[in-house]
Structure formats: C-alpha cells, structure tokens
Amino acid sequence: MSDTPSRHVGRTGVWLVGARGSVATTAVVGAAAVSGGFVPPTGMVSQLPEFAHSGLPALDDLVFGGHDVTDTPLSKRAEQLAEAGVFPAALLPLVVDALRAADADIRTGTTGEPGGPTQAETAASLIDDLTSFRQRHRLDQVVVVDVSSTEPLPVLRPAHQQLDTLEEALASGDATLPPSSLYAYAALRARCGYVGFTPSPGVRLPALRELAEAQGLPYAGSDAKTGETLIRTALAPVFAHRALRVRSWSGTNLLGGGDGATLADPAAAASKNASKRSGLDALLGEQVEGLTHIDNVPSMGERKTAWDHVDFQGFLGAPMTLQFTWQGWDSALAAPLVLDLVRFLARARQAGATGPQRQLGFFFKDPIADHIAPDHRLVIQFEELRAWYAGAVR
C-alpha cells in the first residue's frame, strides 16, 4: 500500500472500537442511509459544500470492522436504536445489507482484564486483525476510531514516556498500558490512522505519540464535543471579546443508556469533566467557580439533557446570568463526526500529513496539538479546517 498523496482517497477501512455500541451502530447506519441516498447528511460537516471537492473517501466507500466486548448484533441493536427514537424505524430494512456486512467484521474485543493473554500478545492479535481486514477487503488504508467506553484518568508510569520503554515492558509481560492506549499501538504497529473520539488517554501517551511519528502517520483526539460542550466554545469568546466577568460556569448533564451507566462511575466521570472543563478555562482566560455534573438517569434511555448556567458580571458590577439547555440524541450527535474525522484522517494522511492533526481541533472538546496551544474558539477552529482543505490538501 502506497503512501503517496493523491486527488482522492479510495475504500477506506473504519475500524470501530466499541464496534456494537450506540455510537458506531448509528454511524453504520447513517453512511449507509446517507450514500444510498435515503436520508439527506445532516449533521455531516464534511459534506458542506466547502469540501464538497476535497477527494474526502466517499461514503460508499468505507468500510467497516472493529472489536467489542459484546456479541448483541447490529441488525438487533439498529433495533433497539430505533425503538429509542435515535432514528427511523424505517431506515432499518434499507441499511440491513450494511449492518451485517459490518456485523461480519466484528471480531471480539479486550477489556485488559488480569488473568488473560499478556499486552504483548493481545497486541499482536488486534494487530493481525487489522492487517487481515486491510488485505481483505483490498483497502486503500484504514482508520481506526475508539468509541468505547470511557476510562478514568490513568497513572502515568515511566514505561508510557518514551517508545523503547514501553516496548521493553510490554515484551516482558507488563502490563503497562490501559485498554484505549493498547488498541492505539496496536493501530500505529498495523499503519492505521487513528482517532481518540473518548477522553480515555489513548494515544496520548508520550511514548504513542513517538511511535506515531516513527511510523509517519496521522492521529487526532479527544473527546469529540458533540453537545454542552460544542454550545459552551461558541458562546465563551462572547464574554471574553465583550470584556465581561464569568464568576461562575455550571452544569449538569442526564443521560442514559450505556454512557450514562459507565458515568456514574466517579473516576470515569472524573475523566469525562477533565477534558470538558479544560478548553472552558482555556476560552475565558482564568479558572472559574463551577462544577459540571453528570447523572445517570437509565430512564432517558438514549437521550441527553444538558444544562449550564453561568453567573457573569457586567458595566459597574452588574450582575447578569445566562442559562441554556441542550437537549438531544447523543448517538445521533456523534455518529456524523465519526464519519467526518475518518473522512478528514484519511484525507490527511493521503496527502502526506503526520503526527497530530491541528485542523481536526474543530471536532474536540480536549484537541491533541503540538507544540501550539490549541485555539479552543468555535469558528477559529472551522477556520482553520477550511484554510487546511484549501492549502494542503487541494
């Protein structure tokens, strides 16, 4: 497979892990719905008309895998979703080919669970998984996108600093790295791209983040912001380009289903709040009072409320106050930025792009750069993805 940059990307893997979630469940869907013409690509940026020539890998040409730890069907959890109300119940008959085409390249996932295969080898296999799905399938390249659960912040140990450390370790049976980070070197050893979509730390690791550039490819994360988050970086610049004083910023999230059970755990909702709360600080220019929090409401099944209140002060201390509500699909609200990232990643690395993509910032609440900080503004960050599409990449 040939790394040189051309006009147009050709079939594209997508491997998804957490590949019979929600998330990716209605990414398959909606690819499928969306080149097949049924449904139009709402939602979709990479559709807008300013990459409408951007040889972006078309929908109908992706294809898609992935691991997970569950053995539920698409075809039964597109079911489920459409019960929900996530979309159409009368998609489903149009898009079944594509689920279980899907479904066939599902392999069973790893939790990183003690007592079982070492990192070393399990690694070995999600890798041969990988390469057995590019040559299967005759794929161009493919993009690996983490959509699992999310996992608390992890200890850093010295084996996560530097490549040789990390390799060593893992060749001596330690197991060293958490889950998302071990399918991250897994993807950066097999030649894929890869997207963190989850504030779990997976390529974030100093020691992935060389492997990535040894192995000259193209990353990007995390946490895509798909809700509280996405209003929160377009209404900041407002108070700090205004000159007016946020005291306090708060915020409480309900939600359901599988994110809303693996949230209820402290520490992985320690991890969630983290990367919520960093580009917040970073677009008011200071730390500000506040807390989000987030509850686990099974009865709201897939939906999601979000609720910010933020206490300001204006001309001679005046006291004034915003609040808003988001209220949605969360499944619905992400699935369009998986398909976008693999478009753009894929994209990216024909053209000869490495290491962290900036551009793909837009897509984060936490956006891995480089040296640049990143810029945390909503319509700065769209700006620089359509100044990247127009002078890298066409």
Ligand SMILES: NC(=O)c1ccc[n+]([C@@H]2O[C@H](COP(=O)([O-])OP(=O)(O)OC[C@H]3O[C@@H](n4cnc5c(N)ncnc54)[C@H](O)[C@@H]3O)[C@@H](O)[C@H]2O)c1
Second form
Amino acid sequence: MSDTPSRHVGRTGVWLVGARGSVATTAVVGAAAVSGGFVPPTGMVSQLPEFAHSGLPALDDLVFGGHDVTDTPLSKRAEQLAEAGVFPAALLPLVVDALRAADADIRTGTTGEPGGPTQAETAASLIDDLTSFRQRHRLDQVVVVDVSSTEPLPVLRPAHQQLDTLEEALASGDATLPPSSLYAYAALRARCGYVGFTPSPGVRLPALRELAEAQGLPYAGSDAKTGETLIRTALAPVFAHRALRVRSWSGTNLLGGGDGATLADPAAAASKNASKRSGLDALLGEQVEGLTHIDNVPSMGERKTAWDHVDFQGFLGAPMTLQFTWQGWDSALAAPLVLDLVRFLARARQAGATGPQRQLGFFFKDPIADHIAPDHRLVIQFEELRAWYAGAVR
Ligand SMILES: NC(=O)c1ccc[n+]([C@@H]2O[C@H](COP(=O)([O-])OP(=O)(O)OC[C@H]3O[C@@H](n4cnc5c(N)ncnc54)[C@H](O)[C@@H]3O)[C@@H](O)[C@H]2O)c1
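Swap state to the form predicted together with the named molecule from the form predicted on its own:
Now the complete complex, all chains and molecules, led by this one.
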C-alpha cells in the first residue's frame, strides 16, 4: 500500500460480466434503492461504521454496465426476482431509471464457442466496450466483476503460464482461454481492476496475474462466500481453538434459479465444490471425511438451503455432533458483496495497491493468495479488512 493522501474515490464504473443474471440485477436494484434512501444498507459491509472514513466511492457514484449473452431487459429480470421474493415489488418503480440506465450500457459478451471470431479479435472488442464505457461516463476508474455462470474446472495449457506465450498464442489465432479468463484479460488490458466473484478461473491463470502486475492493477477473488462457507469459516475455528477433534464435516446444498441450473452440470459443480472445500481443510489443519453436495431444486426458485453435519470428538473420546441449517435468498446474500467489493477494490487501487488484495479475502471461499497463505478464519479476515482500510487513509 502506498502513502497516498486520503481522498474519496470519484465516479466508478462497475462492469458486470453476466450483467443480466440474478446477482447482477439485484446489485443494480440494491445500489439504487440504498442510495435513494428507500431501504437501509443491511448486508453491506462497506456501510459499517468501521469504513465510514475510508474514502470509498459513494454508492451513487457507481455507474453500471456489463456483458451478457442473453438479451432479457434488466427491468424484466428485476420483475422476475421481485416475483420470486428476492426483494419487494414496491421497489421496482423507484429503481426503474437505474435499471434502464444500466441496460443501455450492457453489450453482447462471448461464450468462447469455436467457429466465431478469434480470441484476439474478441478481446479487442471487449476492450473497446470497456474503454468507451469509461470515456462515455467520464469515470475515474472501472472495476470488472465476474458474476456470470460458473465454468467447469479449466484444462490448464502451457500458454496459461506466461504472458508472452499467451499473447503469442492469441496472435496466432489459437483459442486458449476459458471465457472468464478472456474477460479478465480484456479487463486488465483496458486498465480495469478485477473481481472474480465466481469459482471460474478468471484472473487466476499465472499469465493473467503477470499481466495485472505489469499493468499495476489490483484484483481479488475467488468465489464469494455467502452461505455455507461463510458459516463454516466462522465455526471451524471453534473446534481448533477448543482442541476438539473433527472426524467428518458433510454438507448438502439445495438451490434453484440460474445458478442451481448451471451447477446441475457435474463439471460446474466440481468447480464450486473445490472452492468450497479449500478453506475447511486449511481451518481444520487436516483433510477430514465428508463430502459437499450441490443439488439443483428448481421449485426453490431463488432460495438456497445449506445443511451441514459435523461429527466430532471431545474429552475422553466423547462423540458429539453439530448441525446447522442456513436458508437464504441467493442474490440478496451476494449482491451487497458485489457493491462492497467494487468500493473496496476501487479504494485500494486509488491507494496504489496492485496484485492480489489479501485484505479482501474476507469475502471469498477461496481467496487468491499473495506470498503468504490466506487465513480463512472469518474474524481474522474481518480484522485484516478493517485494519487495511484504517491504514489506507492515514
Ligand atoms: N448467489 C450467491 O450467493 C453466489 C455466491 C458466490 C458466487 N456466486 C456466483 O455468481 C454467479 C452468478 O450467479 P447468479 O445467481 O446471478 O446466476 P444467473 O444464472 O442468474 O446469472 C448468470 C448470468 O451470466 C450470463 N452468462 C453466462 N455465460 C456468460 C458469458 N460467457 N458471458 C457473459 N455472460 C454470461 C447468463 O446469461 C446470466 O445472465 C454464479 O457463477 C454463481 O456461482 C453466487
């Protein structure tokens, strides 16, 4: 972190990849509803008193746009979410202008299907979309957030390892990047900070991390923790600190909506399960028995339920269990974190921070590590966040 003076970040672009999805739409609705004073900022970490003097961009200084591969208008998506119960329908007329404004800044994205333009051509057009968005709205900076459908685990190729090899592969017309990483490449080339809200590879490929360093840009990820993993990272330290021995930790997740449908694909679910598991193993200090399942239950709509069962041993081998059930509205849990992450990352960039933003590990299931392994303990992560932003304005 550099010693830049305390200043407020000004107009900040929020470029959502997957801009017509449930999380993205709820983020646009939420920013307008909170900044208009129609609802309190419940669920927004960046609105806590701890960050009141951190120089974060104001909510009404956020300008939304993005890429998607469907063309359902945002107002229609917002109606569907209100009908599903994510937020009250009475909010819709109050945020209609904000939805219309964001809609006008959504461009057609890429699925990376073979047979179309080369990846280099696609990247050039994504970069162009980002640059003209920044210029059109006279933005101080733009943060790109991946909230699109989760991709399967990537097949790693030699070209993903180093920037010069990657750019040679792109120049030779070799389609090599998964879509999330093509978006991340475009974001970094267009000089935008980047947040990987999903478990997709995005910026994590070594070649792209190298590009972020070369461009002097901050990034954060991966896969926001909003439910089961959030509670796990709060509870697992209890066992470690009380010297209790966890023998198994099993979890079942039931969810519907677009995310549920995507995760019905075993390849996408494998990607999600890997990121869910990483913190638990680190917190318990060993791999314990137990699997995590994700089931698509369309009748649940936008709701999700996580049920966890922990089998543990106490003094003299006494067998005991902990169970918890977490029931939530998927997008109501995720959308405020999108707004938080944009505000925190924009502020970090203004303070001169580059590379992986360790202090934002608090928000993620699988925090991108810097040179020190991430700490998954929620309380410690919150303290890292608080201390960093207190330091950023000194
Ligand atoms: N809701 C949560 O609590 C939570 C927590 C962590 C991570 N996430 C992740 O956030 C993402 C979004 O979740 P959601 O519920 O909004 O899902 P969703 O299915 O409602 O939205 C995904 C959007 O991405 C778009 N999309 C798909 N492929 C694309 C591409 N190649 N380019 C551009 N857009 C593309 C889809 O058209 C859709 O509009 C998912 O990956 C999910 O795993 C959600």
